[in-house]
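Encoded as structure tokens, the following chain is the form predicted alone, with no partner shown.
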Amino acid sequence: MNLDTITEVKRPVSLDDVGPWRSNYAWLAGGTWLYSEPQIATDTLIDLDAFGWQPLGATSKGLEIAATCRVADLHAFAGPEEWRAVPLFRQCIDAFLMSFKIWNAATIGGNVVMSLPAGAMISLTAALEGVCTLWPRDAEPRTLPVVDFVTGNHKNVLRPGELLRSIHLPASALTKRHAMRQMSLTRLGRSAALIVGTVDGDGRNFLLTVTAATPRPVQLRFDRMPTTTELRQAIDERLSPEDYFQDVHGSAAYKRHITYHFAEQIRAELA
């Protein structure tokens, strides 16, 4: 979509480029929602290319995504033998519905700041204990699980002109065995609920993480595997019948059954 209130495009090659923030200023990376719809209250593009972030950085503390990391580059990506977790990285990017146009242009970042309940780069880094490096415009940076950084149906916890920097995934989660079940509506429809749970290799710290269904991640924290009562207790103690995501992607009750069902079946796979 052309984008006709746009009257100026910034490439700043550090922060202090961009001078003071203005409401009518957008943070410009992959693009895929900025030109999906009319940007009424915006005429200028801060593009984030020249930053020029390092997609991905590898280190024996965990892996660093860059906010402006593609997804090709994210699904490419191979990792050390030790890191378990890794095949998670294509299952949660192919419950994506895109083309091979925004395959090769959506960033991870752009997913995660649109803080949709179904955005799948929210799952794939709240499941393995991401945590997102935020700088905000006149203070220090600071950061936050990525669980904590959504809040909502696109709603998170930016403050105006604040940038999203990177999400570390931590070795420790990135070592655990995975399992992942998501379901849509129709074949290529977003999803209705994508849960994902993670453990350690001698079967403890046990983590549930429910998203699509709620509108915003859920963590389900346990030492050791629960059984299946205890499992479903906890959901009910976290999860009351209202606070599941209804829209034309799943009614709540539906979601809510699914989320019993996934979880239950996560559970056994991993015990």
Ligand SMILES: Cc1cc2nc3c(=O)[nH]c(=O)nc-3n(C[C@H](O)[C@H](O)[C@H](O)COP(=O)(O)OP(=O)(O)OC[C@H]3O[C@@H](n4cnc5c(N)ncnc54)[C@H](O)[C@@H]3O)c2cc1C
Given for the second form:
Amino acid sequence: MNLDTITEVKRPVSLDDVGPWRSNYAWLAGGTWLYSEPQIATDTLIDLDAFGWQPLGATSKGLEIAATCRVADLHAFAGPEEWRAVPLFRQCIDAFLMSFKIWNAATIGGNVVMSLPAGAMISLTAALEGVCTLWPRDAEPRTLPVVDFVTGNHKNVLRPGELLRSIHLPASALTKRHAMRQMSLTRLGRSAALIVGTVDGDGRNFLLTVTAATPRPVQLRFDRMPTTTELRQAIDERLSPEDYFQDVHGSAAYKRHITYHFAEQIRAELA
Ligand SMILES: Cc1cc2nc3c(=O)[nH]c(=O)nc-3n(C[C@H](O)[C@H](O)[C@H](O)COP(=O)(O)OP(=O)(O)OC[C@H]3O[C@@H](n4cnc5c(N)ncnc54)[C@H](O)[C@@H]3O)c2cc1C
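Now show the form predicted together with the named molecule, given that the preceding structure was the form predicted alone.
Starting with the chain above, the whole complex follows.
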């Protein structure tokens, strides 16, 4: 789509080149959402590409994913053997309703910042205990877990002009075992639920991450693997029937039902 309100596209190489933030500025990543509908309130796009951030950086501490890393780059990533969770990258990416353009142009940061309940890169990075680095406009960088970054349907903690710079996946999460389940009401449709469980090699630290069924990611932590009853109780304590996300991709009651179903399957698989 041609965005006929846009009068300027800036391509800064550093943040200093951006100048004072205006409310009609928007950061441009892959542009797959920005160009998909009119952007009436925006007259200037600020392209993140010229910052030249390295898409992926693997160290002994974990994996640093630049916000500008393309979905296709993450799909192609092959980590060290001990990072047992790397196949989850592809499982989550494949769960993503995606055209050729989104596959090749959309960025991990763009998907997380969109903060859609079915944001598959939110599911992935929240499940792997990702930590966002944010660059506010006039303050020091700040960090917070992905699970706290998204606050609701299409809502997050970003302040005006604040940039999502990167997401760090700690090695401790990348070495965990995992199980994932996803459901869409239609083939290649948007996820009605995408649920991931991870657990340490010794069966401790079970972490269940519920996404798509709820407006924002919800995590349940257990020191050891819960029983079927304990897991169900923990879900009920955390999520009331009204806490599930109702939309054309599934009713809240349906999403609640498959959350129980998948959570138990994941528990059984990892137990
Ligand atoms: C037809 C269609 C179907 C879709 N279905 C799904 C789906 O099922 N699941 C799903 O998850 N997504 C879906 N999406 C949305 C898709 O996730 C986005 O198009 C894509 O993830 C956005 O990435 P991008 O890099 O192209 O971002 P852009 O389009 O460039 O930007 C998206 C938004 O994020 C802001 N932004 C981007 N990067 C940053 C950053 N680093 N810091 C601060 N702000 C930033 C932009 O200003 C803009 O507001 C769909 C989109 C379309 C058009």
